Amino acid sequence: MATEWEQLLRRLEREGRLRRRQFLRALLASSLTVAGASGLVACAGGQQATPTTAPAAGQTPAAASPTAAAGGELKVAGYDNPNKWKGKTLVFAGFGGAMQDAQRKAVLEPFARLTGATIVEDTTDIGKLKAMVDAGAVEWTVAQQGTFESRVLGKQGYLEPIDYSVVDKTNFFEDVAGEFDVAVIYWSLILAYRTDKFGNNPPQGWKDFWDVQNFPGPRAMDKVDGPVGNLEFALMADGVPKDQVYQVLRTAEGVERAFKKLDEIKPHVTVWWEAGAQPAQLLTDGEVDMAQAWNGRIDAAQRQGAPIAIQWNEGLLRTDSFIIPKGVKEKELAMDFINFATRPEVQAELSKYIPYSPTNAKAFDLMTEELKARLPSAPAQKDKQLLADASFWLENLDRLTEQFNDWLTK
């Protein structure tokens, strides 16, 4: 079993998630360590990536840095002591680039302010929290990483159990509350489109997509994930409901539905992109009329007047999570930092610096309806997507990958 673990785990880093990452952090450098990318749009928000200061060669605490939120201060409830972790360090593995930008001003800073921490920030890498914890040698307080690679880790016994009576679930979206991670932000995996091409008649969702009839036009799709998002959508394209999609590709046939299906849209398929810019990009210059692209990217498009629409309807919502790893020095400020960054106030804060959406359903109350209207989990666009099966995907995606490259290849 630990092998197969390990090998699930190599091919998340490699086939899939860590090419995520390198949009997530402006187009990352391989081994998920920050690498400037001159030129780029940082992740969804449209910020330039910078890096985070790394560990060792100057940490910087957070509420030092000169990004801190001028103006009025984000009150948590809860939160009024600020010598609570005073002379206590807390040491965050993020992402980087812009996430990090956003997560340092809504989440960070916050809590060093109201609890007297000292952060730190760092990088996150999946290896070096493994290396980490088989020195018994931890650095870090709180990492975040994809959830299925947080699942995988959790398995393989490198993360330290989430202590639900510190960390109140009470509002959580369905599936946030991991045994050994905490869900903070949902993406999504969306039908994105040309408006000036079907603005009079949208696509409502991937059986649209597949119509090449009524729908002409060349098509963009994700290889970046591989077959997670084109197996579900290819089912849904032959009319499996979205409710039903995990429970027909539990089975062999299911499969080899969906990968028939796969098959009729593959001639109109002119590009197979591996980097999240590209889908808003061959969009934006009327390359393609139709993709499936993350919905961050489409926002940032949107918003410098590219004539692209998101269609909600049939997307693929998926969740990034907070990780404590094993052996941390301070295990209850890891679970108090973990609390307070899934605190709908906190939650509501970040969504305003970078459109990823609330595991807490609770922060919705807190935003306006336009900001609602492009976050992927408030109630009018969570209700439209299918929720990605961890489980199921921990199970068969490695098999399934191997069979979408095979197919792909053909």
Partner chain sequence: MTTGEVLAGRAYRESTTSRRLEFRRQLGYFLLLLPTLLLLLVLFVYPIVRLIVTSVYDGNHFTLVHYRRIVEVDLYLRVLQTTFTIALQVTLLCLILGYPLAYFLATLRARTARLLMILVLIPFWTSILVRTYAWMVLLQRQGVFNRWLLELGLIDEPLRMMYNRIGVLVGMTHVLLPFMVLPAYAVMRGIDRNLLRAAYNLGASPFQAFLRVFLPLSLPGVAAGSLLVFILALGFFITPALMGGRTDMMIAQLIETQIRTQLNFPFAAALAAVLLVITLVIFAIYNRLLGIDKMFGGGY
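Let's see the other form, the form predicted in complex with the partner chain, since the form predicted alone is already up.
Excluded here are partners and other molecules; the one chain stands alone.
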């Protein structure tokens, strides 16, 4: 019996071996290629926060592409030494997507061209930033984050203080120059509506958004920002003038009043959206007639011909900031880069590619009227809106997010 078994095995092996060998060889070969290539990555990765100039994804070529600047190469006052940062590498971590595409053309490539620095791009993540500082292995030179998040990080000791002897804040709008962050763009949470539903009587602000009698139709509201925006809008819908909103919110009664007002709209909200692309989609498809939305995506949908309009009245103006992780090696380079990114020429250039708007007031001098009309921080729009109060939210975000989520899921 045992010998029979052995014979069987031998026969099976004879028959099976060839194919198995070939298979194993193929397998080995493929994993060796994988291993070989990864060996290179591993070597490069060993140097961590000083990435090499090896060409790869995320690498910005030092030479600006011909399409970089419409109508001639961008010139920036004060940046005329192409060898200023020669041999230095700046790792920039942005949000990716269309925004980073625009930044590449308007900020990263011109900076590389005008200063000689090599730029490596990555994608930002706040958890990762904290983890890399905790571990003492900072990979990024400059990162982008929401301003609230940046201020929390600054308070918790994860960021380098900004050196305003390098970063020129002369023409910045209010609250742009933070202790640990510099706001680089404005964006806005606004009321967007379908033009074909409301005809000559479009909603004028949050009072109308809340008014389901005179402005019937399904609505979409923002849940990804939690209480930010929703509480302000509720108070304005309840008749609080926009310049008193945060004053009222700082009191316990004010918060209670906001939630009470939110109770009124709750049954009429058909969609609470989570992703920035959602409200534009919902409005375009006619799923909802009115929505809170981020201005950038609505702008893009409008240009695709969607029958959607933005009501700038009582919108909430917010900012994104550039920050420098604590323990960064190239601190001077980082400061200079932030200064560069906030120059009027650079900010005006950026707005050509994406409708996020300058934090340096002088940038508007370099723009067409047509462009200004689309930007949230241009004077005509800025005056209609409420500027989000970073210091209020820094103190209250945790508590109010909890309360908001509790209210939302009840």
